[in-house]
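What follows is a single chain, given as structure tokens, in the form predicted on its own.
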Amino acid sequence: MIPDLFTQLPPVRDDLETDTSEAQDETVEACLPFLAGQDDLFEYNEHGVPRINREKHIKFLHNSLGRLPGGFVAADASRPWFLYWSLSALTMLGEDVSHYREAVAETARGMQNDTGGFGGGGRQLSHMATTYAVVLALALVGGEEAFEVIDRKAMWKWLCSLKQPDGGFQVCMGGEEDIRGAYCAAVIISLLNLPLGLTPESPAWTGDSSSNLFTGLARYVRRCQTFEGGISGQPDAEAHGAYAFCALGCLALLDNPRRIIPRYLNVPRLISWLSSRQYAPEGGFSGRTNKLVDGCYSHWVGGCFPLIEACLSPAASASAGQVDNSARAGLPPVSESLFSKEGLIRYILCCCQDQTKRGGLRDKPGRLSDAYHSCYVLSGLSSAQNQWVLADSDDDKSATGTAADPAWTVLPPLEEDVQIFDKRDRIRPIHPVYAIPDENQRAIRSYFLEKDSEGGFL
């Protein structure tokens, strides 16, 4: 029941033989006998794909949480980013990872600095990067202990001190300007419900009251459009799939998602650059023009699939997730998916899990699994095994009050539908923007909404 599209060599070939397609013709042989179902120590369904093996990824997950080899020392900086990949990969595996709320916030204290955000230790530089990685790690573990650990106002002033005249955000002080401050400064101004009024002290600051954390950022995001389509780090770079989903995930924050991304962006370009992202026989994403399969973009790449999805696709009631008739003006609707939910679905299964005593998952088949594929394979699995729904809807605001947030349904597959994974394989669902559990999001987003409420920020 296995496909030949994924079990023989690609039918177009370029003679030209170069470092790059040799590289690309061996990693083609290494996921073969997998995708083949010729590996003994898997357990395959009756579509040739094996089942998730949950308790060894587990195992790995919470071992990544605890005392790590010496020769970690070189990723100290990373502190922040092993406790969000470890946690969310734990989450959508189905772990309650409250327990883990304590240390959590006590590492978290320890790595916040006075002057604002976090750093990627104690008496680190705070970057913008690990201060994402803080606040999504507090909201996986929940709870007023870990919401509280964060300094608000400081984060604010921090936030503001990083906006630049131009639109985008410095990732830390004295830093590049990219799209990655874009989208975490967007996430971390929408979770944190942080005023958008900039401080005297800010760049971007003119005196003029209208301008604020969001001005101009859109108009940034779309200076990184390349001419193939893609996103590039930094307005004339070259395209990656990272950024793509920093520029989508960032104006989703900005405005609702129908309006803002066709506003700024081309679509259609877009979706051309990230659809040759996909490849035949592996199943899996490319992050660069001419680069081979990775499972972390599962992620960056097919995360990028359910934003422009739901954008194109008719609109659903917020309530019950009911589809209407109406479609997105001047862009066609979707009705099936626009990348090989089943090529992706069949790469991670069959390419990227670690069936030894190690566990975890990985970039492809030969490389050791890590916390940060683990995090990033599952979130692509996510996307593959679930549909968002986006609901058309004006009247909502985000948690600032200033820019619409429209409301998100995941659905699971349509019983109709032959799907590939097994019942018991599909994984927890996460949110299209903010990578994290619904549920999780609007959590932290209503503790700090209630509790402005009552002049909590002040």
Contents of the next structure:
Amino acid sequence: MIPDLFTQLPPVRDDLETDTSEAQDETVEACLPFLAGQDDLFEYNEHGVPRINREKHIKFLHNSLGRLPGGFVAADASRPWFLYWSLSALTMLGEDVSHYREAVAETARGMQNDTGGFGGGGRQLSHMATTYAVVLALALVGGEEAFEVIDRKAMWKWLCSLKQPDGGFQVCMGGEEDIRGAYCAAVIISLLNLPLGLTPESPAWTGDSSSNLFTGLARYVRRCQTFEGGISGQPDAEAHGAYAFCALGCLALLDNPRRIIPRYLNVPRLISWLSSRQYAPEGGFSGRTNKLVDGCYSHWVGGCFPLIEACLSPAASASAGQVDNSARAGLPPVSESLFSKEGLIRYILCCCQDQTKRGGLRDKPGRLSDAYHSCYVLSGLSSAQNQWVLADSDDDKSATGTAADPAWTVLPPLEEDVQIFDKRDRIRPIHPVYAIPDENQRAIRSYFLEKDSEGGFL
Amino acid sequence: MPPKGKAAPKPKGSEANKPSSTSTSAPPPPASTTSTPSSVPSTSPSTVSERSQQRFDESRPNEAAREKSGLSSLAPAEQVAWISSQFARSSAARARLGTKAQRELWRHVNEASLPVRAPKTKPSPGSWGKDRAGQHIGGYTPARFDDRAAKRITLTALEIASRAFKDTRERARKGLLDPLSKEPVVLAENEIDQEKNRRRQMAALRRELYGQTMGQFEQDPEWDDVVPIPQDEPEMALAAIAYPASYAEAISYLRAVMQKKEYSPRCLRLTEHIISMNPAHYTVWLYRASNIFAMKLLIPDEIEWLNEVALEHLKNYQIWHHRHLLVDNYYPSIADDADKVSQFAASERAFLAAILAHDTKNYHVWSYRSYLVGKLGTWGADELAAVEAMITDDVRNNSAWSHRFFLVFSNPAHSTPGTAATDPDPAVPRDIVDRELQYAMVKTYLAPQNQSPWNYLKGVLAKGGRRLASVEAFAAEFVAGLGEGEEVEQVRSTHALDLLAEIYAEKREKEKADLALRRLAEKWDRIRVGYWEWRRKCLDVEG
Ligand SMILES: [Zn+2]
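Let's see the other form, the form predicted together with the partner chain, since the form predicted on its own is already up.
After this comes the whole thing, all chains and molecules, with the earlier chain placed first.
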């Protein structure tokens, strides 16, 4: 019932022992009992896969939103993340989080700076990552009361002040420039329907309207692709899973993924690197070459595949005898999946669930669960369980240089007989770029779009 | 007389309703206590509560007996005395009496020698409150209680002296003259130390007496001019952290000094204090950098301090951006002095070696390292040797391999700036490409299934614009008898087989390529079956 792929060591192994191989062997050893259905805490189905422990995870996540003990002082500059991680994970588990609306709005208000953006807490410097987290948290609880917390005009000016002449974004005033900044900025601009024009105060201001918030951003992303094919946090560093998602997500917001991804990235090298992240027998993804599997890469690496597969998929018009967009990449479409969904789902359900009273999801067996891993493990599970397709609709419209708005739609659940998980264990689909449910991203975007059509922004 | 007439029928209603059993049963023989309440021998009390009870009883003759058995159990004279005492203590009650009645009252008061000023409320053990240990103060021995009282007096005296200190300091600051000596007010050096000592005593007393903690900054006279800004979060705030008191205090002072944009030695110390509790606080790091630059402090001193912090907090990455900012600021001052640059580069390299010894793949350390190479221009042999040592140590350390690639192929002396990492660069000399291919191949033999040198090899081939087929013989060394049956087929490296598939595709040997990919999917690397299948489809496109 469990394929030996997930219960045996890989067929090719080296004798040489180094720190890396020792850590790898220990990890495999820790995972095998869970993968082989030998853990007493679990109840396994006929595929040797345990059910998702919704109740415990939900309780763990509600607690993460409550008052945190003093030991969490180290998280004092990342509290917005706790909002996003917990609310996102709860949403994926099917919980209605709208009753948190007022509390999220109040919490966010205390973190917003008059000069635009949100800090990690009250009177902390606005940061791209915490702003991203707050905006997504507000989108998750939804509603006018939440959306109206955001001072969009100040936000726009703040983003302009972080835009760099080389196309990238600093993460905060005086902070580093990296690809997280690029992705977070693209998400914020797009969800809030911010204007793209630059203020004269922007370091990227050229004195005319020849450059805007998105100018050079894709070129910056391209500079982060490494010789291995993966993406680094900033140019000249090592390829890393978290940054691969940031790169693809950013590009997918700038233009139609079918066009922009092959234009700026070496897709075959990227796919080769992404695919190398999946290990057997563990089934999960690692973040870098020769590093260990970790549940959070279920999203950071796993979440790249829907974007890559969309970029390889033929546009609908191609079947009608028109030009095949994917021909630009010179690459064939994917038949089923570029990675083993079964492997990932096994790793998540067998190895990443904390089955003790604590609940929550984790990096790997032996590690404590936390809100961060709960969010990204579930995001990965969601993208492994649900199939998204990219419609061909406005391919030409997006050539105007403004943010593209490709239509992503989720396909109905796959046939029951190919699933190794219980039907009741399906996680809510999340949008492949915004990583929140489609209806939430639609709601916040259309709210501001409508507002601006009535002259709301200025 | 009104007091009597008024009070007499009243209080007894409740007594009358008592079940007969109690009233018929022999009333407790309270005679001794009731008749001479004030003459209770004052045995020395064991607790302050008892002492207080005695004083109360002395001020209220008959109270104990009345409480126990009711007013009517008292002798008539005693009743009058008790009632009078009630009126004597209440001016509101007295006001309701006529003039004559008042006169009558005072006569009784005088006759009974009742104390008019007496403890107002009846003491109870709880009325003393509890000390910080939760113990009822009423249960203290009188000696202990008196000791406590003395401490409270000491604390008050300290507070007065502390206020005087602040006042003197303020006058000294304003340059005022002493009204008596007509000399300018000066704050002597030792007065600050005395005040620090005083605050320590105050803090100790407040903690002992009231369980109040006096924060480190509240205790420090140097911070008196700063009004801390406490956290002002709404009650319903989510994921709020129950800050330890020391952190909450430090942060509230940070907010205050940041708001007034103060850059000073004490602010620098404050940032250090906060960083020690929460090194992930990016705002405090940036504020620290501003302090250093504003005060033009020596960067090497800060770097030395930072070295220790970095070793304490290995996973933290704010530290590395801080270092980046320091180097950006420092480099221009040494850029013209080649010796100084190489000295600095050497000390940085030594520190990086130390920190990477703890965590050989630390992403932020390696990112900083590549920045540093670009900044200082240390593309040479020393840096290459340092990275080679790490690859020798663990040939699977991919971070070290990545850094090597950067060192070799981004060196401005022989590369074209702006070339994508996966694109060929004609500026790279042939011998360097050869050298790097050789290096990767030698390292591959140590552990053929190690993907790092294989990725490196492909990267070098791409940079050099070489055909993949130029390493076909090498890759083929790790694969034998492909497709010749389970018994014969041997694969010592899936990466070699992957590369062979690419080589065959490049040579348009589609069937061989397809076989290699099929064997990867079927046997040698099954978890990636979806990818190998897609690669097979690519063969058709490449056709
Ligand atoms: Zn993780």
